[in-house]
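Listed next as structure tokens is one chain, alone, in the form predicted alone.
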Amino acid sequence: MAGVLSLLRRLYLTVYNWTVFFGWSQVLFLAVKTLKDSGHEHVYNAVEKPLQLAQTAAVLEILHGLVGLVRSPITATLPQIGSRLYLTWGILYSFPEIRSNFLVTSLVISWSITEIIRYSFFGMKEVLGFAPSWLMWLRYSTFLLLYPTGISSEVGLVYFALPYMKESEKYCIRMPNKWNYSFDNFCAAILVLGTYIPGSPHMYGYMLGQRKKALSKSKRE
């Protein structure tokens, strides 16, 4: 029984880490494609459905460390995702003023080739029981540009809709109501961005800390 569990668990990760893979190999296939040929401004537009596709799929990630199919922490995974989730969605789908901003170019290409880079290494051991070298530190590698190009976008790009949020009050919860609660949305990106003081350095170094743990094992393999 055990066995059988365990081939489903493989089974299930392989399909499951491929398919996001080939999600985000068409995010930034179309990105590169309409940076080129139309400019920054149209990105967004050519990648939407494909980006939200991909990017609300690694809800399931959380669900994954919940269940104990993937050992990476909880604490590590739900940080990530969620602030990736409030720009997919609490941002750009909210705000379509910013969307012809350059930093969605920058954003979802560095989204996207992190994510393909990841997808593909964790998909590779599921089929194989292992990733080449050279996928394992590109793993632990291209985040050292790719983690500062993509928060810096995150960052800009909450900053930028902050005017649209507090002219447009889109999702305030006003009192008085039924509820006797009250939400601003402008607050509380304010009080996003604010998280980015402490969380950025705190996953970069663990992500620093993992890089050298995972090359330093391949080494001695």
Contents of the next structure:
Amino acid sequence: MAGVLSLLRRLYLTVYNWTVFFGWSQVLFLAVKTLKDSGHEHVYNAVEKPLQLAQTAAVLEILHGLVGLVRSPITATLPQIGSRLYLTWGILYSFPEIRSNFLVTSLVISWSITEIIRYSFFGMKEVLGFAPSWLMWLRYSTFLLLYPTGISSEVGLVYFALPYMKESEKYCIRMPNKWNYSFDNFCAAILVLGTYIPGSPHMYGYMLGQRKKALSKSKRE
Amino acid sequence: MKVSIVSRSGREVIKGGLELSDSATVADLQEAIHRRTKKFYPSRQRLTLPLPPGSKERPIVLNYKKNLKEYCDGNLDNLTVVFKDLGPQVSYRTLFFCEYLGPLVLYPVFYYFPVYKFFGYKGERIIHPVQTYALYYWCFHYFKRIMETFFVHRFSHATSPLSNVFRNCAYYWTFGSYIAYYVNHPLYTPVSDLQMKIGFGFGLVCQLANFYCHMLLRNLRRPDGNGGYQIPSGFLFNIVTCANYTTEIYQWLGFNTATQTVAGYVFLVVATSIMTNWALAKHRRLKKLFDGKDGRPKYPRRWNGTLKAGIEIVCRNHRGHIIDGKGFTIRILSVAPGKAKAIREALHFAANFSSCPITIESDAAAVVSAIKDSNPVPDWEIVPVMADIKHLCPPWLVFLHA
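Having seen the form predicted alone, could you now give me the structure of the form predicted in complex with its partner chain?
What follows is the whole complex; the chain from before opens it.
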């Protein structure tokens, strides 16, 4: 029984990881192709569907951690996936005015390279039981460059979307109402930007620690 | 005796170690470390026994009340302890006072001062009665908590890390302001008069119950005692382990019923999840501590653990032949009361044969000895049953326990 379950688990995680890997490969391919053929203004429209699909599929990763399917702390995955989802749906999907910004290209390319490496790393581990050392190295080294580019694109896009949020009042809830509640998307976005100040160095430091742990371990083996 | 103090990485914290008398306590050692290091006062120090390398076990923390000898393990000349700096410490009273002062001061600011002008609301603000009652309710709540901090609570630990002050104050002060902003808002929509009365009334009852819970908890610890855990009992503590959290959660529910803000309910959800974690941890700790072994009392089962017990009465004549019997089930909190109830039922049953001498057999030694020799009863739940048994017992009755 335990054997069947662990086989099912492996099968499911293999399918999951390689499916999302495929989604992100598509995003990268379309982004680079569109950038070359027609310029950065058109990148978003080309990648929209696979980007939304691949990024939203990451919600399952939080669930995997919660039910114990994978060993990854929710404190590390939740802020990362949360900020990505905020960008995908709360900014790019909700404020089309921002889509032609050049930061969309750097954002999409940073995300997709990181994710292609990450999902193929996990996918390999599920299929073979290990990942090749070069992939391991990539998994724990590319973030050194791609985190800063990704995070600055994220922050930049939220910043450039601020005037449209204020003007359109999209998603805003105003008093008076029965439940005495109000929501201001503009203020919420500023709060989100505020969380990047302690959040970014924290995540970068966390990844540096992971890198040290993983690469020193692989050297010993 | 010579004591070497090393850090967790094995580095010597005090050069050359310390020389202490053979009768020295851990507290003396902590004082001696403080004298040499100046910076590390006793509550900042965490002293443990060294672990063998590679061991994953938790190290044994030295209890400051105990004698150093108890940790020496045979070798009385030399002792190595591992030192960890816990960082700057503050007393729990200071921590709680800072936490509660924020909401107590910030809430009235939103009520009394023209705060909403800064948020762009012009014109006169009409204050609904519920907003005034909410102010009194809120301030009473935090005033109560501050008073309890100074005059009621007895803490299990003396100090807490300074960093907790910043974290906890951020939590209380932010949520306090967030709720105050909505309840005192110029565009606030009140609930019906009846709902308001039910909410505040229920909340107030829960606050009083909460105060009573705190008094019960206070009486578990002696005034001169230094913490330590006891089994809470009485009032709602017979039903749940942390009745103080239960009443606290319900009193916030009362406040929210009366004021009806999303902000208040968000706080309720967050506070409930935090207190639930604390309660589960405390329940586990008490169950582990009071395991019923080696003379330690057994932690009683709480309400979710009522047992279904089968009671069977077999009636035999003087030759040992079964002549009658009876069987049924009851719900109990623990085993002993079940045994006592079985004896009471047997006595009722035996009343049918009142003319003959009767012998009753039971395997509950504690219950039988309590009946025969008037020993103290092993469980509070038994007391009324015992009274019944005493009343029913004919003088010629013989008790056996098998």
